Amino acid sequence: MITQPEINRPIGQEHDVPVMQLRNVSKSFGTNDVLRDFSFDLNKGENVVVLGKSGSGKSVLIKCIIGLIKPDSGSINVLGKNIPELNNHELDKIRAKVGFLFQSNALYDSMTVRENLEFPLRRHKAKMTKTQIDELVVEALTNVGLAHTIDMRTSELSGGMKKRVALARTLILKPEIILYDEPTTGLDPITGKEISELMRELAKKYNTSAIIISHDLNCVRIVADSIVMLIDGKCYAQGKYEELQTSNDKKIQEFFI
């Protein structure tokens, strides 16, 4: 079912678990209202796309989520913290729970996929063994088909074993909520419905929550459970993909043209 901003419900039954609270957050730049009133939950094992035109405020978003920057009003609470709130310390021991796939792949040419893979294991978890490493090393590229370029320089990788390799860093660090930035972005159709699939199918493995944001349709149909609309600065609407697809409102429309 559709709901708009008056209705103001959460996504999901009342029986989900929040793992994600966004309460009226608000944004300026000066007079660019980029964020008004902003409220959507995110539940334990949903994937919820946040669709929105380029410029509407979907990057400034996911960084008031992790907190890059401050919202002016309204609360961000994730896994039970307000990021707002917290200093960098606390913030640090959030985003060690909260995985980030960059739209550009944020993978180090210079390294090796291993060594890509070992960096946050080092840095979030400095007491692991060499043997222990290893093993979420391997198993993570595993998981994305890709356990054979472990030595490979990710300078040698296609587009799309880069962002498989990218996912497989993600989900190293077993998060609990992942944010997708434009996940398919430079991939020809196939290759990013594979990624799409694959996004659905390690979701359900590792029962991992996730925000994606996507303007490509093929990749929101394959991962949403619901679908957030970022228009004018607030959540417009909210619902499943058929529901939205075949909505009567103008401003809905247009995204499914």
Given for the second form:
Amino acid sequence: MITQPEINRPIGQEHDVPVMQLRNVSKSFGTNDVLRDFSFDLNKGENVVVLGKSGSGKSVLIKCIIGLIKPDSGSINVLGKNIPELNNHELDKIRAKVGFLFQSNALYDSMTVRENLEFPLRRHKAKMTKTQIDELVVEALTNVGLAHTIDMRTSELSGGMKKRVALARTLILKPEIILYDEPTTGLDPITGKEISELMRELAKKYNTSAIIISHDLNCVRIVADSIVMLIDGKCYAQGKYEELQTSNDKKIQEFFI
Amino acid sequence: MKQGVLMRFLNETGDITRFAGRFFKEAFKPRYEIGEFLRQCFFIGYKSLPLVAITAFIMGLVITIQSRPTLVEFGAEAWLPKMVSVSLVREIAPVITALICAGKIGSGIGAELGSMKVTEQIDAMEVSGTNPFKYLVATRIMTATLTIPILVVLADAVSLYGGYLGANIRGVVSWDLYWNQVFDTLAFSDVIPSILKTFFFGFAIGTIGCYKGYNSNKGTEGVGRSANSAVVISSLLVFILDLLAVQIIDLLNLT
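Now that the form predicted on its own has been shown, please provide the structure of the form predicted in complex with the partner chain.
Full assembly next; the chain just shown is listed first.
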């Protein structure tokens, strides 16, 4: 069923446990209102795609969720904590449970693949031994099929490989929620499909929930359990891919042409 | 609304001051990024050694050769080591080294942090639970502040050796005589203030490079602009700080 924003969406089914609840989140830059009373829920094990035009505020939304941007108003409840109210120390704790895959991959140029993957561990798993860290790094790289690149520099990797390494780095802390910022942008359709299938497979393997920002319909079809339409800064509609695809609403239809 | 030039200058000065204040607030609190600090010492300090040494050697040599004819005219050729050592140690070696470092280190830090900023690497660091200001900025400012004085001491020594060779191109000054004259002339009041001011040079170079890189925007164009303005502003600051240092030294009668 397609849910319009005016209607309060029931918080999932009885067996659904919300891991993230956004309520009336607003953010503006100067006179530009990017998010306007945006609300939605993410349930455990669910993959929600946020679909919207370029510049519609999708990236701002997930940066608000991870605490990189502070919303002007509203609450962002992640795993029981309201993100805008947390101090840096509390934010760090939450960030260990929330992975973020950047659109540009954001791999550290000055480091090797191994060092890139070890970086999140140095803070969150400070008490681990070298052997344990090595095992985790190898496991994360094996999950994305790139164990052989462990000692390569990131500049030697192709676009698809960089995306996979970034995904491995995101997953190394075994997060409960993963935020993907346009994971297939800039990739060819075949590699994009591989990445989308990998995301699906890893979500199943580690039972993670995810918010995926995308406008790549192939990726959306593969990974989405449900889709949130971000239009005019609001949660314009929410529903399954097939439901939205057959919607009569003109604004929704534009995305599926 | 478009800001005037004066307003932008004041805003920028305020932002840089706040940025420097944040360094003092964060750099001395645990957790200390010792590994990154040592890595930066290698890149900022050790990797700048050859450039600083070659420049200092040439400056020592050239200053001696250029000064000689004037001293010969007054029959004061024997004073050559004295004059050269004072000008090299008090002014030329510190300022030239700081300018070389402003170019090499300032632009390097500005471009590195700028490209990290526009490719979201700084955000990625924050998301992975590492304070990027502490990890990237505090370590680089600290390294620049501590390594530039060491480079200046080296530059002093190498430039004085250049001066010795310069003195022997036309004239004859023995190794022992040259160094005896140099050390007879130089007092602690020459050496200490000139080294102390280089801590400020280093701090200014590190702070400006980091500020420009950390606040870089507008994609790759912004990175180039950050690197460029880091060099321009830190070079200018070196001269301003030098001017202030000379006034203070003069006031304290250390001349």
